[in-house]
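Below, in structure tokens: the form predicted on its own, a single chain.
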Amino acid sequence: MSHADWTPAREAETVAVARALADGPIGARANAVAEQDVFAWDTFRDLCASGIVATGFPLAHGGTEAPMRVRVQLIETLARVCSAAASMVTGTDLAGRPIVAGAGPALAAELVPKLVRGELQSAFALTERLAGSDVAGLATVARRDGDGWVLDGVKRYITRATVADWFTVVARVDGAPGARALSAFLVPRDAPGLTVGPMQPKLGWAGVPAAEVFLRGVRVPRERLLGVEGGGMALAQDTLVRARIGHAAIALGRAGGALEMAAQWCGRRRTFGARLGEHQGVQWMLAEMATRLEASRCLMRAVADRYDRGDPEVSVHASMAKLHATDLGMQVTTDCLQLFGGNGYLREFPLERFMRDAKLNQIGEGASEIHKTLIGRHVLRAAAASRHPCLDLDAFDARMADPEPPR
């Protein structure tokens, strides 16, 4: 299917699918999916459902195949209410992404439309205990065993890990070092070796489980390799980009709704005499936070606008919009907590949710510090490309070169 089937007629309808879950089951429902860190199937079937994970396959087995710029009103709706529902999407990227593009004709054709359905679930089985943005730092080993591989090793903070039916696990081969060593595998859960680890509790952003997967001799045929050998972290390119920019669009929908929550409380609050909103003090502080989530908003709307067009520099384009939107997110999060005041704290009101949800957006996917380094890296790179006409660097170095001072 072509992007251009998806007409602003049908992105509407379909963003306003999104939204009736979000006022209606996802969000009644969002409060008690926070108190228990399990799987929110209820949340997932009515995703699955409604045709909403099936946005992220394409339409060749079974998906919709919608374009980035209508992925992020999705992801940023469901958002809003919570956080697991709006994960639930970006999963599909991290999880069934590697699958869609690395599998073989007959692999993609036996799993990809049951994971579109919601019939089965995988996990993206990259991060360790001692390596996570830090690709090349990856211990997990495949070892050739004749026509295949044998995987050793152990993966952290694998979310569906708990739920997973298919695990895509990212190894070095035979332990060359770099990158380019790495390969990615896919690997049923019942495989001999393979052992998912009890949950690893969380200080938030209940819902989407995460556990530990244990590899120790987990025997990998030909045909489940992802693409090619040696092709592991080219396969995650494409998903790690799609879920910075899914990490982007939900640190926005949860600060819109915290922005929403406490605009109401505003409207009705009374202190000293008068609505807590008519005091200016709390004007500006509303203002400045809708201004500041709109302008972000407008950074991730034209990075996901790249994305689909196929822009090369996209990748830094979305370290800009995740790291803008993530620690916006957690900042208007902890806003809006303030001017609910004691109550704020309180877990009768979700804006303590909220806030807790948004701190993991900062680290997911790359923290905001290794995504400043990679943003740092780019603009040195760029301006040692070009030379600014107002600038004469060389004429200042040889000035400087001259040991006659000017007369």
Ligand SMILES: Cc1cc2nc3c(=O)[nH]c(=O)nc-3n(C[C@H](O)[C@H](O)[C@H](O)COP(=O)(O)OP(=O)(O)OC[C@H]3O[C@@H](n4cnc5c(N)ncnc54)[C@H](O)[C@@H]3O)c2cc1C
Contents of the next structure:
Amino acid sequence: MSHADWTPAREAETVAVARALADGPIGARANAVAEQDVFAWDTFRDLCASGIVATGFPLAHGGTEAPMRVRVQLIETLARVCSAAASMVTGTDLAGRPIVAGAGPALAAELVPKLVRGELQSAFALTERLAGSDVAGLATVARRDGDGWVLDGVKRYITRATVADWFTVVARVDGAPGARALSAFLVPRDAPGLTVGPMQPKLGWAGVPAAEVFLRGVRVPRERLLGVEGGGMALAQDTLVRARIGHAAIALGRAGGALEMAAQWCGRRRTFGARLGEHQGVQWMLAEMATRLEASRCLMRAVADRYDRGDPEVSVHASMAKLHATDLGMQVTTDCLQLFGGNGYLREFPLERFMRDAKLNQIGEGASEIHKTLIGRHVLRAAAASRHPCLDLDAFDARMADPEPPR
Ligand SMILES: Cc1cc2nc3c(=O)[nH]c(=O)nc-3n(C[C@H](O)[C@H](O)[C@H](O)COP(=O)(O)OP(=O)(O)OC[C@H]3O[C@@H](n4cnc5c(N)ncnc54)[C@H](O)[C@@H]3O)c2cc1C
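Return one more block: the form predicted in complex with this ligand, after the form predicted on its own shown previously.
And the full complex, kicking off with our chain again.
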């Protein structure tokens, strides 16, 4: 797709809108949003009214389809003050893109413009009690029934389940094994047999509640299959890549916000007759955090660029960006809290919120260990397909098979 209409001026203007929201109403209510884990409607409405939610949707359905290089800046800008706000941008994407990609024209025309305007909410329901990292364990079954299906299963940790009007449910057709048996279905909240459990209390990310979703004999007509039967994981692939880049942007935005606050604190707090920021050990801490964040930001922006160019290897690079940014985000928010001393530990200061929120980025959309596994396999595959000119393993093997006696 072409992003030619996203000129540098338009890009700067859109990022400035996000910055004004972050410095204005969204930043101002971020602490209050974190106090009670209910969906932060005011923040969501601001994001819809400003056109930020629309950047994730195609022009044909009323969106503005911003390139990923713009999206990551928007997400980072919001995460600098409020994880919930940033997660509403990435979460709308996670829940909306499968509908954009897989719904038939009539269904898409009915639903997507309303998702763009925030009149409808959707949730993405993949994870289950025994199937998180390992989707092969997915047990929700879609049993064929006439020209449709009947769904049975339980989905766990589903973000926005408490407010969603529609659910994209990934299920195993007729209980067959393997990823090819996974299909995605669109189910309305009021479908007979669908029940949403109570909000699951969690460590952080207040403002975007998660809950279990129970499916007991839920009938899905043929036109609510997203994409093709057995194409559930293929359909989710683009969504998951986008979500991983989004997690990297949230982690970096939040860590950048924590560093900004820590540096302000170090410019004011005095110990041993000097400002904290005048002690060399503190300067070095700030310098290392700033440098690592900038390096991680370069990696994330390079991945965003790959995404926009349609690079076929974007997926593994998205894993690298997510792994690096989210592990770094955890470390930086922890160290920034440390610089606030006892105050950092108090709810009165936002650092403990930033640290608690950082943890989820290391778990959601593939935990760090899973991304390490994917990257490690990629490194091995790439190495097997090439030969380093300084290393001759064939010659080494031959020598070992028929060793010369030492002279
Ligand atoms: C707040 C929240 C919101 C969420 N929102 C959604 C949502 O909207 N929709 C949705 O579908 N899901 C959602 N999830 C689920 C999330 O994507 C999963 O929690 C995540 O993928 C990890 O799966 P799991 O929790 O089952 O952990 P497990 O798969 O049980 O893994 C546990 C730990 O073991 C590690 N591990 C697993 N296998 C290996 C291995 N082979 N080698 C080394 N380490 C390994 C993992 O990295 C992890 O650290 C959400 C989760 C949370 C907490």
